[in-house]
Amino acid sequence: MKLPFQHLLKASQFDPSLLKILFDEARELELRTKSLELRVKNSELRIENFGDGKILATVFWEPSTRTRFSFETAMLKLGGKVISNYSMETSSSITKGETLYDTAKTISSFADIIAMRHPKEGAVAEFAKGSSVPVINAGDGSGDHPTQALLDIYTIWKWRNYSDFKSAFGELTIGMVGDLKNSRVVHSQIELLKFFGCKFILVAPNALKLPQKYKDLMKENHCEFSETENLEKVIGDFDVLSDTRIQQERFESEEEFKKYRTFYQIDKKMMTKAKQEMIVIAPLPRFGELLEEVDSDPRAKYFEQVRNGVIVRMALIKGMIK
C-alpha cells in the first residue's frame, strides 16, 4: 500500500476510498501482530522487517503522551528505529533563531519520515516545505490532528464490525461534546465523517462553539446537525459520544479556562441516560470532564483507541515511507 501524497498535513487529504485502503491495511496489521500488548523486543513485532534501516524522527513543540509514544511504538513494531525530541522549543537550534525550513532540511537528512507537533496552526505545513522526506502532522494548534481522527474513525469502524462505510457510519448520531472551538481532533473528525451522512449533535458552551467553517462544511456535504449547551438533554440520542477536554493551552487566562473546565462531566450518573449500545471515544488527556468511574463501563472505548492508534500509525508509516 502506497498513499498518494508525500506529506499528511490535513484530514481532508482522505476520501472514503483512501480511508478504506488505509483501514484495510491497519486491520491486516492488527490481525498479523495478533496482540497489541506484545513487547517491542519480541521479534514477532517485525512485520516483514519493513522498517529495517528506516528511521522515524518525532519532533514535538508541545507535550504529548499518546501521540508521540504511539508513533514511536509503531515504528519499532515495524522493525525501524526512532530519534526523538519532545521539547524542540527549548532544546533545539530554534532557540538560536533557526527557521522551521532549515530545521526541516536538517532533520530530514537524518530520518526517513517525520512526525511533528506544533502549537501554531499551519506550522507543520511550513516545516514540510523544507523536508525531503514525508512529514506527518501530529497536531498543529487548534487546526488539525489527522492521525487522531483516523484512529477515532477506525475505532468506530471496528465497533461496527468492519462493515462497509455507509452501513458503519451512515445511520449514526455523533455527539461531539466539549471545546469544539479549539479542538483540532473534532475539526479533523468532521473532515473524515462528512462523507457518510452522519447526524451530528454539537454540545458546547456558547463561547466554545464549533467554528462556522466546519458548520458550513457539514452543510455542503448534507450532514444534519444541531447545537445545544445541554448534554443531559441530548445524550440519550447519541450512538457515539466524542468527548474532548476544554483546551487549557488555547486560553489567554487561567481564570477563563477554569470557568469552563468542568462545564460538562461524564460520570456514571450521566451514562445511565445514554443508550446501552452507545460508545464513548476521547483523545485524552482528561481533566475532570470524563471521570475514571466510567472506565469500567464496556461502552468506554478511549483506551482501546490508544491501542488502535499504534496500528493505524503503523499503516500510515508503511504507506508513506519511501
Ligand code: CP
Second form
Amino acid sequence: MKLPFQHLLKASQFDPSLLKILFDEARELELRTKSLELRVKNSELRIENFGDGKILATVFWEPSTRTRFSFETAMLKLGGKVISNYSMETSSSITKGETLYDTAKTISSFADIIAMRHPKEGAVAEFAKGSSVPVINAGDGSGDHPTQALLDIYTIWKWRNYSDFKSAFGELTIGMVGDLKNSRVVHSQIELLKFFGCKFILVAPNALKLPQKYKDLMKENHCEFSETENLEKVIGDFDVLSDTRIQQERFESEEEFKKYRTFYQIDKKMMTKAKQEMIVIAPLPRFGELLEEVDSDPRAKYFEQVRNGVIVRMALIKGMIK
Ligand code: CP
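Given the form predicted alone above, what does the protein look like in the form predicted in complex with phosphoric acid mono(formamide)ester?
The next block holds the full complex; its first chain is the one shown before.
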C-alpha cells in the first residue's frame, strides 16, 4: 500500500477512499500483531521486516509523551531504526540561528522519514519544503494533528465493528468538549469526519468556541451542528464524547488559562447522565477535565486509543516511506 502524497501535513489530505486504504492496512497489522503477541515476548516483537535499514527521525519542538513514543514504537515494530531529538528548541543548531529549511535539508540526508512537531502553525509545512524525504506533521500549533485524528477515527471505527464508514460514522452524534478554539486535534477530527454526515454538538466556553472556518466546513458538507457551554444539558445525546483539555500552552497568561481550566469536569457523576453505550475518547494528556475515576468505566477508550496509535502510525509509515 502506497499513499499518494509525499508529506502528511493536514488531515484534509484524506478522503474516504484513502482513509479506507489506510485503515484496512492498519486492521491487517492489528490482526497480525495480536496473533504474534500470543507467541512471542513483547521485547522480541517485530511484526514486519519492511523497515529493515530504514530510519525514522523524530524532531520535536514541543513536549510529547504519546506521539513521539508511538511513532518510535511503530518504526521499531516495523523492523526499522529511530534517531531522535525531543528538544529541538534547546539542543539543536536552531539555537545558533539555523533555519528550518537547512535543518530539514540536513535531517533528511540521514533519515528516510521524519515526524515533526512545532508550536507554530504552518512550521511543519515550511520544514517539509527543505526535506527530501516524507515529513509527517505530529502537531503544529493550533493547526493540525492529523495522525492523532486518524487514530481517533480508527478507534471509533473499531468500536463500530469495522463496518462500512457510512454506517460506522453517519449515525453518530459526536460531542466535542473543551478548548475547541485551540485544539489541533479537534480541527483535524472535523476534517476527517465531515464526509460522513454525523451530527456534532460543540461544547466549549464562549471564549474558546470552534473557529468559524471549521463551522463553515461542516455547513459545506451538510453536517448538522449545535453549540452550547453546558455539558450536563447535552451529554445524554452523545454517542461519542471527544474530550480535549484546555490548551494551557496557547494562552497568553496563566490567569486567563485558570479561568477555564476546570470549566468542564468529566467524572463519574457526569457519566451517569450519558448513554450506556456512549464512548469517551481523548487525545490526552488530561489536565483536570477528565478524572481518573472514569478510567475503569468500560466506556472510556482513551488508553485503547494510545495502543491503536501505534498500529495506525505503522500503516502510515509503510504507506509513505519510499
Ligand atoms: N495526543 C498527543 O498528542 O499527546 P502528546 O502531546 O503526549 O504527544
